[in-house]
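So this first bit is one chain, no partners, the form predicted on its own, shown in structure tokens.
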Amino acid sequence: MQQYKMEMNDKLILVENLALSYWHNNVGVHSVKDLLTLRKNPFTLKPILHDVSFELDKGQSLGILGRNGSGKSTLLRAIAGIIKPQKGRVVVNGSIAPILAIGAGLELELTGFENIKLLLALYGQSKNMAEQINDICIFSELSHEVLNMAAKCYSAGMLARLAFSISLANDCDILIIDEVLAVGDKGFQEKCVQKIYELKSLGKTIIFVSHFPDEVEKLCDKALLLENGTIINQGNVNTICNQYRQLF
């Protein structure tokens, strides 16, 4: 991933004539064998985001709006430097907790607390594990009984719990929120918000990705929307939710 330290005093993420594209299977290519046996390369570069560029400081929280295939999530993988853009930059001052999509970063062969103890180490995060993990216990509501579980019994519920909770206890600068709000139970849904709300407050800095405007008006500082991969209008949240009301 190609990302640049900045100066504390420049912009907490920098996103510069960013472009991506992925290789695209048009005839079913499955195997070595299938590969070989074509006459024509199978394979053909399909754009998703063209030349997206904005800037975010410190505190401030931007919702991304956009229609299914507008490539929201692909911009939300390449500031987490998950990809590589083909073209422009990423630049991030900060650490980042992704949570981008259920149950992602976890290993599903290993238990739920195996899950808590390797993402705690891979954040950085290992000083007062112990206590860590009984704050993401109380939080996720997972017993001790389901955490000693592997996490491919979990459903979707529980792994969206398990996810979310890692993330929020993550003392990171960005914290990047991709569409999955809508997964558990309305309880744990509201608790999340309130989560966010109040690292908000602390000062942290959120990407949020919503397909409901009133959320992204709820919680953001500005918006952005993407239609077939390019930023149609960035600025004023309420501009931006009722400009992307007006898509449908």
Ligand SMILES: Nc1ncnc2c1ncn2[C@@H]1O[C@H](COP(=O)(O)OP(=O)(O)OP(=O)(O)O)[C@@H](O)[C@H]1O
Second form
Amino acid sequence: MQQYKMEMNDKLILVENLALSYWHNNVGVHSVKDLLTLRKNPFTLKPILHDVSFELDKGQSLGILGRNGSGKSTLLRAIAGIIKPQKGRVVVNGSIAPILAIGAGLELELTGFENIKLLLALYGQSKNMAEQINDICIFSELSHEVLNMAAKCYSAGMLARLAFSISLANDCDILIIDEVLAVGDKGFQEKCVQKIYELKSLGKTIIFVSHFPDEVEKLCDKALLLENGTIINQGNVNTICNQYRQLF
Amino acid sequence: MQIIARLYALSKRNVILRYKNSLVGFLWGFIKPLIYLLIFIVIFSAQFITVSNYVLYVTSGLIFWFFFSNLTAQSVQNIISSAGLIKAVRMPLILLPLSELLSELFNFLLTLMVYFVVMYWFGMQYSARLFLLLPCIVLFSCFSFGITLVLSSVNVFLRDVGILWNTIQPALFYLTPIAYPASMIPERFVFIIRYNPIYYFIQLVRTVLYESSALSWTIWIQCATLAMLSLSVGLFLFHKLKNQFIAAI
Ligand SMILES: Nc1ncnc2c1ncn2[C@@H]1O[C@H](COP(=O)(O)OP(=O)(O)OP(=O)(O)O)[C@@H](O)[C@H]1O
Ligand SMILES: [Mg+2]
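I have the form predicted on its own already, so could you send the form predicted together with the named molecule?
Starting with the chain above, the whole complex follows.
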């Protein structure tokens, strides 16, 4: 993916004819016979995304809308380079912050502090570790007592706070948000939205998956509507959001 | 540089998770072989008086066996239990089993240090020959890592592999001459040992720790071949399967 970096300078993200399928496991207790007789391949390919193409300029923000199971989270993972596409290509001209999803990457058996250290090391650090941990403590508003607790004892909102703060700890060009804002309390939601606007005004790109078209309209310059793994429409935010509202 | 930081963080996670809420923590690495050793002394030592210095014979085999058995048993579940990380973080997936190897090696080296003292009482001689343990450990690690890669990647798609492995492990233990001398096996069953790769590594360790006869090249070459074979099969399978891990976890 990185090798295409030189090719394009103005585009931040370029996705071309992306196709992605998952192995679907047919192995079950009732299919041992099939396995033995080899009449059926135990694994079939189940297409999740097909022929997805879009591009995004620097500083633009993209909203992704679609029904449950239309492939939004999968598309985000492909953009972030977590899943390799079978066909097509994904070119990204910048650093991507870790995907923000509810409890993403948090190890429930570890304490808050242990999680912070683990994820910072895995994501790669751009700053001094102690400084970053301090930032995370301040932004998440979680007390030291809470951060010394195992993450499995956290409430959903506390997990979201921790995940959100860790993802924001690094300076990155692209921020990917997967419908995470819904669980925080009012104070934290406002703080997050404010932070997102602040990052946007700094020229960062935000890719935003949400089921609230109003939020998407406020935040994004562009949107696309996914249905069954393909883009059925993309372009102006208001048009797309209206189309999304009419789906239901 | 970043790879090292990531490996360190992941290995640390493994160690923390393994000994979470455990009273003696690391000492388990030492206690497990000790318990087996005591059992064997009680049951078998009268039986195998033909083995000179039975205690050292068993100990040298046991500590290496437990390295292998702990590593494989833990890492069978490794990919599955890291589902959260795999879905959220972009990283070379090979780091996950590799970190499992590192944390088990760390555990093993601590255990080995304790047994270095203990084995002196059992009649082990301190000599320059003990440095040969280092290449032994490297070869055995490569071999075990290969097995780990196969188990952890196939287990993602067919969970039977994990269950099967946990079931046959005790059998494998008794099919390896750890508690008894290899010479005890009847002629017609010798092939079982000949096809048991772990036997060669235990044998190799014993030439360093237990025997004092001249070293032979054949066993080193056999072990190196086995290690390379296992490692290449493991790496091949892992790279074939890794892109689809996310579909099955
Ligand atoms: N591990 C998997 N194996 C097979 N299919 C999967 C797997 N994970 C997801 N899918 C399928 O991929 C499709 C897209 O899933 P995805 O999580 O991307 O949906 P989404 O658009 O994010 O939905 P939501 O709005 O509920 O978050 C779904 O049809 C789902 O069934
Ligand atoms: Mg989703």
